[in-house]
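The form predicted alone is given below as one chain in structure tokens.
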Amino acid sequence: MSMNEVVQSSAPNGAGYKSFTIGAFTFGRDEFFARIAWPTGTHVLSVDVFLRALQRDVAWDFFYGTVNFDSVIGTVNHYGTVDLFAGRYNESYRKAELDYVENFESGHLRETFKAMLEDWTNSEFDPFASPAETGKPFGEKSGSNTSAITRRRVAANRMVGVPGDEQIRTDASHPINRMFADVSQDEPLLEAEPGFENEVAAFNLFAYLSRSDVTWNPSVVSVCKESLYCPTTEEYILPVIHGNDRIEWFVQLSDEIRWEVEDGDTGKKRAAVTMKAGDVAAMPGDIRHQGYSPKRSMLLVWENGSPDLPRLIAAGQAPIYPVDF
């Protein structure tokens, strides 16, 4: 057997839940923890942070860079294969030599992750949700919910509006939320001239979020080459720490994040940034972020989708700071 296979126990556990191995890692749950172990250590997670953790690694093909579910676990994507990894980017656990590295081709390790969360998300639970929109990951196993887990990252070709992206979220699938029940739905008046009906488009973004029903999963809403516009409605706390492997803009459309940011190899503290309404950062291709949204808010996040960027920075082709001061 292949050590990229994809191993579930035979049997569920007291609790009724499978366990998962793959290559030299062991994932189980129980009631209220997920337990991770590998070679040379072992580390216990809160069900509910991993659940949401999970859910973002798989929606979102592992990402840019690196996805911390916490401090310990996480995966890095290298664009056809993805390290999944234990302590490496912590510095106590290299400096313990309990960190372990191995890397799977990224269609094994999602199809684990992906039976993964099938198998320990209950039908009550939705990992994409709000903690206030969703009802509790913990107990002993009672169903699933597969059309929550299973949701479609939603991707413009173009530009949501045009022709093959009218992707605006206006019927009764996706009232508006709860937070966003004053944003304004009107749609702009657009007078195109006569034969580029199909070029020109435009549309509410605010009242595009304000029907989002999840939180911390950006949207792809236009796409010029490689620049991607990528919102998002945020409440709580982002699931992950997300480690760039290349620089990332966010603009602040509504309300309020607090972004905690350390370094991305070793964890350690390098700036608090508060952004308001109307803010502009940038995050460095070096660091790791996780953000605090005491309120449901709106965020633009500006992305280089080049599948080049790690390469060229790797090589000192390409800067990890937006600004030279």
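The structure presented is a predicted model; accordingly, all values stated were derived computationally and were not measured. Residue numbers count along the first chain shown, from 1. Take the two forms, find the largest set of C-alpha atoms that superpose within 1.5 Å, and that set is the rigid core. What changes on going to the form predicted in complex with its partner chain:
- Once the rigid core is used as the reference frame, the Cα position of Ile313 differs between these two forms by 2 Å or more.
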The other form holds:
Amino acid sequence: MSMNEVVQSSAPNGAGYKSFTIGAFTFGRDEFFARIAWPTGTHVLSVDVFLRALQRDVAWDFFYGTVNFDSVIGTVNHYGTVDLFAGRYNESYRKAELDYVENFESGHLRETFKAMLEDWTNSEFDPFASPAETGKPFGEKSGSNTSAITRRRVAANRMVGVPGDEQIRTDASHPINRMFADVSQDEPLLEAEPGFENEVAAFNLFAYLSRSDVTWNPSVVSVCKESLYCPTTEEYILPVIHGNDRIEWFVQLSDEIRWEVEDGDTGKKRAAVTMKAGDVAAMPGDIRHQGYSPKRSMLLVWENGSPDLPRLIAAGQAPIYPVDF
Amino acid sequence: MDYTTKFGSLSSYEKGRIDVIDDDAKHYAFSNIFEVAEHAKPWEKIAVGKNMQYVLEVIRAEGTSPWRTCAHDEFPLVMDGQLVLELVKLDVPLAPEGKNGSIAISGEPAGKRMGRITLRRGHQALLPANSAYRFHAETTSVILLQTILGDDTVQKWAEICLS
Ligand SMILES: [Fe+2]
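Let me have the form predicted in complex with its partner chain next, following on from the form predicted alone.
Okay, now the whole complex, with that chain kicking things off.
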């Protein structure tokens, strides 16, 4: 790692938090806010919003496409390098020519974000948890919550429950969530003939999801070549505005989510999509979306993880809309 | 407070909506699994999701299905009802290597019984590549299948999607 890839931070400020510098960006926090500066501007947002977004960006390794922390700040994944931007996908900033983008090696930005997340997250606050199930992120620095912010990302190779793969969740590590207390916990009845125990496999996905201790954090449960089932449990608001670079699909497995959909480039409103149990919908490749879930719900996010897609996307050859009809 | 988790079913579902501001509802290919199953023929495989070659298929499960096989893994998720799944390890794979999607088998499959699985709502199973499988549903049930677009995939987006 070269000198310019070392995480740069300052001594703690009066509230006890370090500031971080990467390229021409600086990030600071006080008791309530994250403050970001770049050569043509500054921005402030609630540290609550900032930490929840930062947590997803770090845990998902910059995810697919654009992760907008809000209407100003965010990252674009180029799968190896990543853009950190201010105002780039905001029409007013663009018109005023106050937007700013800098490209970094993914590892450099990842390590800087991880150090920031570690320093700025207090012991009482879990950025993955529903706000109803965790403490507040505000105030002077008090301790850290390393185990919460470095949770292992679950990713099955074939399917949860297959011998040797990710296993089902039990009371010992994953108690049933308060909002899913009524979800049936029965497991499938497996009657394998001798010698076929490794391939006669099934599990209760709904029970598995009822025991998730995180929100808005897709994890892989089944893999059909590059087709990935990434279900997640959702409560309150998706902490990022996701600008997917490829089509992604949602299957609402339980309850209801409302999606606010904006143009991916300008941020102008395009639609509101209300999904109820059993609904299936695509998110086109040129929008950004943020979900609102009034009760904890089960959402199946379906992704195409094809390694060919980044090249097609860069060449403008990836489809924007899922089907013509 | 006691919370009620709302799942959909053939007998009780409510479709959501798209409020268009500056867009075309067709861009979202918005359908409902139970509505599609309600109007489907038994064991018909209707695409409700498509991402390049990959699809999600809704299957109305009623009675006993024909035997099928596939060159790659597939994953059924039971959205409503109850099913028994039978698996047979084929002596000779019947789906050509690299072929996408499932194919029907005529008659009984030649191979060793692998076992059977009883699946209820919310249960997801593995259909291992090159096994033969069939389902049995005493009462009408609904499957969502993670698979790849194949010969038997029915696409009727205009009929099922909001526009
Ligand atoms: Fe998304």
